[in-house]
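A lone chain, given as structure tokens: the form predicted on its own.
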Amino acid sequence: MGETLQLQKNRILGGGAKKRVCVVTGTHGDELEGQYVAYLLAMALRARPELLDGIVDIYPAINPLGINSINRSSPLSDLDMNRLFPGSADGNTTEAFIDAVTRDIRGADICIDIHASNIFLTELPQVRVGERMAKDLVPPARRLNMPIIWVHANATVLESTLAYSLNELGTPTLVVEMGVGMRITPAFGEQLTHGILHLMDHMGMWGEKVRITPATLVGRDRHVTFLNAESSGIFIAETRVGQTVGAGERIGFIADPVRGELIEAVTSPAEGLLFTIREYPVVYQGSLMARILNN
């Protein structure tokens, strides 16, 4: 078609320019929580430029066509961009674009890859890291002001994601998951922005003390309980993410809208922090309802 696919990057320069932080969002076109973080962070940095010592690169939409078309995948290939990293300069348009993104971010002191959940689930803000990289990534993850760090087993970390590829290339990358698809949760965005500034303060890039509440819980796969629907119907949640629930405590119910009957009382199988809850009400047997970080 002869058109140009251009990635917009907001580079904010401070004095010294010794260290570089990259903030990436918009890999999936239906995940918008990071858009608000990009706005808040840029606004904070531009309001106090004298405090910044280094480079902050903000990539607000690395899947611009996906965001413009409300499409989770890249409309060019109908493929999930976060399954194609690190890309290929000799590949198709999407692969070449991803290769350019990877090369542009590579070499940063740290990268923060922001994701929202999909339209089906609401996620409490959390940092996700692979078990193999946990020793290096958990310390900076603690500074992001997120209530949970979920350390995944290596087998569940896809090798074709942005985070995995950059970590393999020597660029420390943290994955943040929060909120819900196609929506913005302002409180979550403000919390993460504060955490990014706190991390930059610790790195010597931000000349103002930023304090956070050190309440981060670190959980591994064995500490996470999955709750799946035993019936099909309409799910009505009776609790929210961030609440502590007890074993056997009711968190919602599944109803039959045709017969007007209560099909299933959904109860927590374990005591702990509810960090994932079903957002989309239509469920089928086996649908993920909730995730709980066990006490």
Given for the second form:
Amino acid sequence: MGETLQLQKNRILGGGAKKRVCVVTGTHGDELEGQYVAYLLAMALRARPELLDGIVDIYPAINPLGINSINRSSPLSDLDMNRLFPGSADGNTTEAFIDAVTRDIRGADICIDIHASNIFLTELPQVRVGERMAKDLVPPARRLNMPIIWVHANATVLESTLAYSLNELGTPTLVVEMGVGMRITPAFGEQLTHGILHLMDHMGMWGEKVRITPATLVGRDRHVTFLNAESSGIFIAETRVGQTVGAGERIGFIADPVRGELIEAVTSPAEGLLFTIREYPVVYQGSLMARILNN
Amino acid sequence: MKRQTLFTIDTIYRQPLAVEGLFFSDAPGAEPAVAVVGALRGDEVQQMYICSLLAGALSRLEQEGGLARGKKILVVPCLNTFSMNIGARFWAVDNTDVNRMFPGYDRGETTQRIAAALFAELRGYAFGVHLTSFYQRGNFMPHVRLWETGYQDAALADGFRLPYVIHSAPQPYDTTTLAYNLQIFGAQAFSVYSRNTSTIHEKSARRALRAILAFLAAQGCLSAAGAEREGAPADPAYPDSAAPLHIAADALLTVLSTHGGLYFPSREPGDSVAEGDALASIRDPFTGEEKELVRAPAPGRVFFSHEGNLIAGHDVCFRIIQE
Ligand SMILES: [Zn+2]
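Same protein, the form predicted together with the partner chain this time rather than the form predicted on its own?
Once more the chain from above appears, this time first in line as the rest of the complex follows.
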């Protein structure tokens, strides 16, 4: 009451081309890395309007109520908004809002959906692509200046994400995961902003060459090793994302502060690139501590 | 009754979460007949309460020889004391919903492991009954719900003798719920919805108890007379039905608000309404001026009503069964 739920969008136009790029973020209210990308991209486009030929729509907050209340989900229904796509015009307030989001983005030439990790994990910047769309999505994903592309299996439960729904509707959508929840990692934001401009250059929408680091690794599920805690305690990380680890190398440990004991040494079973690390120290049996892309 | 810890999960600075099961008719060689699961979420007090009523009824029947030999019944009143004890609906650490983690994964995240451990205990039972709550805050008429997985035997739902059986086509988001997965893995599973969630509503708890006892009798776990005695008295507001109405979830009529504001419903679940009847008034929260009179778009019976003194614009006020 006293306010209306609004979807904010910054449309930046240049030249006469009809090509359209959508940059979407803030579906999870506790993921803020995309806020910096939205800002950097809008600033870059405004600074050099003569270079833009096409339409760029920036949606900084798909879950405005969540961002305003440090809530991952929509506080109206306590449901993950990225499990409610494509929404429903006859549904409740949240479902009807999501329906409007889907219809607004639909038809774009490409959509980039930026996520941070949650508060528990730090992620090396990566693009996530469902197996079924890999053929179409890996080539544009390579242009985004992200060190990893993870091609994952299509789980039924993921069919209600923004990316899956838009891909089904014929709008190619790339999911970026980077950094950590509730924080901004400026270097990652700059890296992705360069990537988006580089992709736009390839689409003929940006009149300037943008250099990127071309060394993108493409990994499939079978190349990814998960390290989950077998004990509950306090996890102390001894490595950072982006480091290469050897087989048997210790990447951290779980401590028992009551007894002053090391409960569990966490070692990498394989050689590879550490691309996920536990950020939030309290762990329970099962908590994810690290992910490694095997060499 | 045999009370037994099914599994434990270690925590830090709290005692391990121990999930308990109550077994009835658990003689050697008994076949696993019916598993009843209560609160998976920390606010499902009503659902846990219904299990406690059921445990009392089954204990009395068991002591006097009123349970069928060889048909084992398992009741799991609460999976999530870890969250219930601190007033959290979802898993208190990472706010994930255990009822979106089935069939679980024993090498995965904590809530996936909890789901996997519970699911392993429930495997093999011919029937599963899950007392659950809806994601939208509101009140329901007591009813049975089943997923249209292709494996469902809808006629079995009549055994609850509740007036309505709702058939839901699973959305992607639903494929990780307990009832859906029990069905996929070979059981006949039903969800029973009672009126409330976080507070006890005595009448509808008793109605759910009566329904579950009737279902157990229909499966031969106890006699009809035993079910009748422990389920008494019958509730005149929600009488037993020998031939319940089967309805598709998307056939329910949704009545939406246009404006947000103070919300004053004048009808409740179970009420029968005529087309054009006033159902609720939405008023300006500061001046009290009526912004909207929510009316019934068609005749029928109120099945679901929004709960709370405030409502948002474009929100669900009611769902109505068209009769
Ligand atoms: Zn996210």
